[in-house]
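Listed next as structure tokens is one chain, alone, in the form predicted on its own.
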Amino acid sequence: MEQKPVLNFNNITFSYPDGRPILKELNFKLFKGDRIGLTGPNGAGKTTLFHLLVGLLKPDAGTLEAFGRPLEKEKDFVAARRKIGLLFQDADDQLFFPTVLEDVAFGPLNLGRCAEEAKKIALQTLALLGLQGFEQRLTHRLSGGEKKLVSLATLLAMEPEVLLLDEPTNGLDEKTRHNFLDILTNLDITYVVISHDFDFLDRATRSIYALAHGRIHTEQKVAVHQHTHAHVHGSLPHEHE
């Protein structure tokens, strides 16, 4: 029996308000268990793709499906958002409550859990991410890396089936970056990661594709490789598109 995609972009076209096209008849399917990296130049439409999927933007043409159901009306997106966790580039766009515990417990509460259950889930999720003792920390006083991990906790507390991660390593120091990588790769979850951090993508994903000229080129995987240059730093391996 053929596996059905959990997310399906079918001939999606999207333009900015000034009429400049950004996505052009884009097609992409995400299947359960996939761990996909997505890269491309700034302005190519990577973040737009995520925002279309959760209903923050609407396509000019084409159809969207999540978990076998079309996404057309707001109620469709509401249902999909219960199963999709979107990590924004800027953690300050994700965190709204004064304390960490309140932020992480909000998702389960919104899904109908009672206050006691929501608190238990929040505490378990924080422990999973190594954030014990953060419960009463004020979110606006956290470091950038701490905010990113707490943002991930707010998503995981809702037990999503799919994670959409938009530049998750931006602003992270090396220690937090490795911590984030360890957490992510040990999750039993389907995800797509947008990033220019090729080392992170190489370690966190199974396939890396490029979004360019309005389309995702799934027939051409991005190869992360090492080579040397004849200059002063030539002995140091590095990664690039």
Ligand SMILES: Nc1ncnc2c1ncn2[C@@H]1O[C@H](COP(=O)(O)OP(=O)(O)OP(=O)(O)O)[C@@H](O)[C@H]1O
The other form holds:
Amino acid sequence: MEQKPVLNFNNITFSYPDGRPILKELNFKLFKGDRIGLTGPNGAGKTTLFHLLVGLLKPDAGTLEAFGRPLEKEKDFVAARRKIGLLFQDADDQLFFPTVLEDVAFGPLNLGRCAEEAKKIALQTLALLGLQGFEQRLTHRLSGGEKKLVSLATLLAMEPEVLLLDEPTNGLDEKTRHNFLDILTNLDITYVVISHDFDFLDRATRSIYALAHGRIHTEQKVAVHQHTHAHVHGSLPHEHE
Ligand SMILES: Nc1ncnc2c1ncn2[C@@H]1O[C@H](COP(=O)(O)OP(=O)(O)OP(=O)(O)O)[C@@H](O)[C@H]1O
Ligand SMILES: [Mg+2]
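What does the same protein look like in the form predicted together with the ligand, given that the last one was the form predicted on its own?
The next block holds the full complex; its first chain is the one shown before.
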């Protein structure tokens, strides 16, 4: 029997009301266990793609499916969002409670856990991410990297089936990035990571695709190359024209 995709973008076309077309009959399927990297130029529509899937935006044409069900009405998106953890490109869009503990406990509470259970899950998740002692910290005062990790904690506390990570390593130092990579690759979870960080994508994913000219190009896998030579990027991961 053919496996059903967990997420399915079927001929999706989208433009912002004031702009040029962003996505043009884009097709993409994600299957259980997939670990996909998505790259592509700034402004290509990568973040837009994630926002369409969780219902923040509506396609002009085409259909979306999650877990075998069409995403059409708000109630379909509400059900899908319970199983999909979206890490926003900007962590300030993710965190809205005064303290870290409240933010991380909110998801489990919202999924029907009692206050005590939600707190326990939140504490366990924070510990998993090496964030013990952050419970009472004020979210708006956290550093950029700390906000990213706390944002990931808010998602993991809900035990999602799929993670959509929008540039998760932006602003992370080398040690935190490594820690993030370790946590992610040890999770038994399906995910898509948008990133320009090829070294991270190479380690965290099994396939890397490019979004360009309104479509995801799955036929051409993005080759990752690492080398050291004398120019401004030195040994840092970088792209050549
Ligand atoms: N609310 C909006 N209204 C109008 N245009 C928008 C809006 N949001 C994004 N855009 C435009 O749509 C295009 C795609 O944006 P998107 O954020 O999806 O790109 P991206 O591939 O995630 O880029 P980056 O790598 O820089 O994060 C960009 O040109 C952007 O300026
Ligand atoms: Mg983006």
